[in-house]
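Just the one chain here, laid out as structure tokens, in the form predicted alone.
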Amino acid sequence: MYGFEAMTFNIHGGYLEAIVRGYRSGLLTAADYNNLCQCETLDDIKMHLSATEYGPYLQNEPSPLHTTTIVEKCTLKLVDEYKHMLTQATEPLSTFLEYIRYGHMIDNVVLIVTGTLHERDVQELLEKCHPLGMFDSIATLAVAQNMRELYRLVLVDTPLAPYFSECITSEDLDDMNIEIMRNTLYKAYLEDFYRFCQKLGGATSEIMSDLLAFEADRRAVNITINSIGTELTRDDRRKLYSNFGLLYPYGHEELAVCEDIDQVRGAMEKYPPYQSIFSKLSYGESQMLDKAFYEEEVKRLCLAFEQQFHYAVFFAYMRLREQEIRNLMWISECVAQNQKARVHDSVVFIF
């Protein structure tokens, strides 16, 4: 029903997509990022911070800070609007919105499962692990010893369980399984949300298959440059690529035989949305993809607010938020530990 959103949108979705679009007109702009870029100290940055719409949750925390705590604060401010948004949504804005936590979920179940194999504290890793991907039984998640075991234990009652039929093995969880799990439920879980968004239809699954699209290729890349080197045979890599994409299916069959960067960079190059992005690095560089992905992906997903009627608009606002999270921890990090030269040198800027 692609262009009759307008009639029935806004009766269920007009006022989370307004409230969605106030919260965008106050992340960060150039100018703040430039007087951040700027700062000496960590309590510039928190003074710089209180003009902002972070100031309320940094304005009681004592000098000095750490960049933990600055990182901390910011994520809860993004926690607390999405709670909000999702406490207000009905159907199928809600699954759409609970959607979006499942990639932390995962993220928080691997850091989990790795911290217990090097034998931390369960209390530590559970402070490292995201708001947003929090479930119940979570703490329980240490008892585990193979996937078989963690699925029967733990993930069988959260929305993770149907993404791990394809990952459940009696084999001892080691770093390598733990990193094959990790892409395997992700593979799961991103096909899984494009279907969704595909059985939507209209805007919102035109602009999400693009966005989708684009993580599942970027995902592929790298995965295929960090399996270089390693004992992963060239079918184990392809069946961790996702079933969709701009890459699928023939751009994949060439990332699975690549032995090195500038193959992969051979078999990219001939995808000119991905071309811009590898000509930007140098030859045999891949220290710099993470950014030129990033800056990609945020210019895609500005360019989601661009229209209307459509929950893409949550999805590029939660990502959006991230990469500022993640611009203030790069910032922080080279304050604290007074690398100011290299500031600049993984701050996205948004606007």
Given for the second form:
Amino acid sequence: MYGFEAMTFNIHGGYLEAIVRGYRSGLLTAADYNNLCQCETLDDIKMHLSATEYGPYLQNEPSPLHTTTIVEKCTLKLVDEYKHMLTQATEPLSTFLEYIRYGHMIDNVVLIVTGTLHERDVQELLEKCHPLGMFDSIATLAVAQNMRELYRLVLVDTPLAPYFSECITSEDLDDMNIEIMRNTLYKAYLEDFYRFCQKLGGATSEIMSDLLAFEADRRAVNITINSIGTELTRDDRRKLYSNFGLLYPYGHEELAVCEDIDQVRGAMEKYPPYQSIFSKLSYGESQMLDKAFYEEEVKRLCLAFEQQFHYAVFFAYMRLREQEIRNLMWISECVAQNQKARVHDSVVFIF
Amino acid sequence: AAFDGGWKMEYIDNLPSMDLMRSEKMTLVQLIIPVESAHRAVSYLGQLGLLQFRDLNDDKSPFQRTFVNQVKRCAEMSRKLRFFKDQIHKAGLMPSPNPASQPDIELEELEMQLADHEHELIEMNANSDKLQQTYNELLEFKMVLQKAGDFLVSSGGHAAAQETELDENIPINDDYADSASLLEQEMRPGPSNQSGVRFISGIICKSKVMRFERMLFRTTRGNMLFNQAQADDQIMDPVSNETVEKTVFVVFFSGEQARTKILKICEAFGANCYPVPEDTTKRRQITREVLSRLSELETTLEAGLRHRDKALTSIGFHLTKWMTVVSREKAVYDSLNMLNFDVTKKCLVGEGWCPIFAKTKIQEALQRATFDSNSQIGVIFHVMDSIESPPTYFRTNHFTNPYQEIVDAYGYVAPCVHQINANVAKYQEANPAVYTIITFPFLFAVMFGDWGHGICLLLGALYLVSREKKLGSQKLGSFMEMLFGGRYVLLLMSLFSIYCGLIYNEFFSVPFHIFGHSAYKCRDATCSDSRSIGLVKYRDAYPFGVDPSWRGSRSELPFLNSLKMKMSILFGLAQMNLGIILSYFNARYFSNSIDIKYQFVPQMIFLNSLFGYLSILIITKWCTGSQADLYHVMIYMFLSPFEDLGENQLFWGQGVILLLLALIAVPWMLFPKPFILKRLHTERFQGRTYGILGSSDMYNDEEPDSARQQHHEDFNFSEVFVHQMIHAIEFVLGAVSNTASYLRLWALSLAHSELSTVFYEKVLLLAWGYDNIIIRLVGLAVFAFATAFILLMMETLSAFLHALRLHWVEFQNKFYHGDGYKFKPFSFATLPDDDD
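Show the form predicted in complex with its partner chain, please, the one above being the form predicted alone.
Okay, now the whole complex, with that chain kicking things off.
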């Protein structure tokens, strides 16, 4: 029923859409970033943030601040907002919101498993986990020895269980396996999310397809670049790409055989939307690629707010806030380590 | 309408000044304060609260300003104070409401004190947390010992078949040494019996038991036995201060690998494991030990708690005082941050707005500051010229404040199109609040005319007014706050309702013979035809208000409708005329002759030639008792202006002349003003090729008011013209629609009287008709509820809203610009409370 969302959307989604748009207007602006970049100490950052929506979360922090505290408190605000929206949401919006956190769940699972492999303390690892990706039995991940156990003991109870079908092996866990597992899970997750959005139809599916396709393509490029020079075979690499997106299927064939960054570039420049990203980079360079991708993503996320009556605004808002927190983390780190010259290297302005 | 007739300009100019009519005269002042006395000077100004600082460092971010470190220190101190408050709240103590009188303390001293207190508190908290932790562990251990012991015994008793096997295999914790090592949760497996069944006992949150058991089952592939029992006592969680229900469990399993896994799971689930010796005597011995340590700890804990409470009480004694001190200091430094250093770095330069009457007070305060801080140089205070429009400041009191608020609230609802931050009256513009004080309650009462309901309102208002001191000092809910704030509005509203109710002769819709006897009587004794035919007049008219006998008679509704409708139009016209006359006073005040000639005069003519005429007809009809049909007169004035009006004729050519006047007034309003403005503009810039730099004084006071907005922009003729066109059309259409809008007075008044009639007749009288006490009581209750909630609350609200609209739209759009900004002096009294 494309085109008729306006008639019924507000019955269930209107309140939350208003809420999320209100939240969006609280995002830091370019002027805020300019001021933040001029800060001399972390206290200055706190002082500046206290005039923004982060104020109440930071005001009770005693004075010698750490970057981690700032990031933690800012994330806490995001989580509070997310929880508020989740408790107010009805189907299918609540499922949609749940989908947003699966990515963090995957990251957390990988974090814990890798950490246990390197014999880190579980509590310490738990503190590093993203609060959005927490689930009840996450601490028990440390018990598992291989993929099969991981699935059977812990993950079978979580929403991630269906994504595991492709990577159940009895092999013992090692770094390579875990990385493959992460990407397989992510692939399954993105495909599932994509299907779900298609099912929702209307503007939601239109905009979310675009955003998720971008996400899938970015992952494909990153997988390719990261796997250059490793023992991952071409077929295995091909298997990790999500089965949708602008690059699917021909771009994937090309990426699968790439042996260096310039070949990736060659493959990607055939796609007009990505041409602009790669045209900013000089040949042989891949450091700035992340930032270029982030900038492109932020641009697309902001565009999601131009249309009304769809769920993509929730996705876009969460992503934008996460980007903002990344920015804050980078700025705080630069300020804390006296590297102010590098402040602009990684900050992505949102508006 | 008291102004028509031969008044003289001089007479108007010599009227006594009305404080509320025009906002206070403001002036821009500059302060040059020596650094050493700056802090004191600013804090004295804060006590005075009559100077609004202008931010001279607008381009600097907060942390680049001069006194940022002090602001940071204040923020840090208020954080500590919040921490104390939180702690006091957690401990269930109340900060003492009346702050101890104590000499003023210096900020540095206070800072040190606060740091000490915080340090002390944190240490105490850490200690008591540690103790609580130990205490919890012991308590848990005790419970595990009790419950798990039961399991071990019963498993020995019940499972007879397994018993032999179990008995051999169950390990015995015989190397149990001391409880200290137990507290470190060190698991001591029994002497390993490789093939044997072993167990782990511990305690876990009740909410996690199910998942815990499932996880255990999965990991051991079902090769385990899980026993659980509800713990008797609840454990206090030290972090959230809440009690948590816990469950004691015992897991039986076999094999070394299973043990590691189970221990890992226990750790993951936050389950605390405690070893329980198999031997009953040993168990008893440990239980005794644990119990004795528990009681020991309990006393220690209590002592610690008492100590902390004492410390907190002593803090709470000063807390309120400290909080005000800190928030004032912060406000002072925030204000100091708005000042600039001069070139020599020895003085701070500040600018600000102050009302002219306050200049001497400010100077006195500054002198006092210089004196008190033993400064060599005094503060220099002088008046500056400004092209900026000054802020608007009305000095109000308890009585006038709510009316001013009613007027100011307009800006929030319908912000002016030209400026974004518009909300209060323009500087020195005529203030509608002066008239609102009487017209607002009066228009309300026209709609709410019932002296019974009026008395109810009056009682409420009197209650609020008489308890003013008490209610004013305490915190009220938002609804009560609103009622309390508007108590004087309520008072006048109720008085006017009683007055109007007496005129309408309504008392809960019952007419009363208060002012003598009715002039009418029925035609016969049964009075059966009063509805159909009417009454007979037999004596002089009823002296005041509506004749009580008319209630329910044939003439009641037609008479009241005709009266209220015509009355509404008369009131409306009077109020709109007042609005236009105020626009004259505004134009005169700002010396704007164009607005008088090309806006005020045609507007007066247009409105009065059509609706003023109607009003005169209405009054004439009332006075002469003429039977003329006013609809006919008004409609045919447009359709055939030359028709002979017969007995309606007041003067020759009545219809034609009035219609012509109205028609002439429209282009008069529309065309001349923009062209004259254009001419003035071109004259001013004639012969100048370049624009003028610093356009501070090129517009003198004779400058037309509307041109002020174009201070910094070019004169755009089409924009001015379109604006004028909108204005003229709005007025012409508004004259009709606003007059019609005043008919709401009639409609609401009718609705109110009909509603109260329904509740009185159809509920109360109907119920009274039955000779049954219960039905009567029910009827009375329904009537009381309907009166209280529908008539007194809902109707009051709706009449209030309609009166509000009549003032905001119909009255104020004739003259009120409302594009000023409010005077916000730096004052300690208005600092927000940190209470929330």
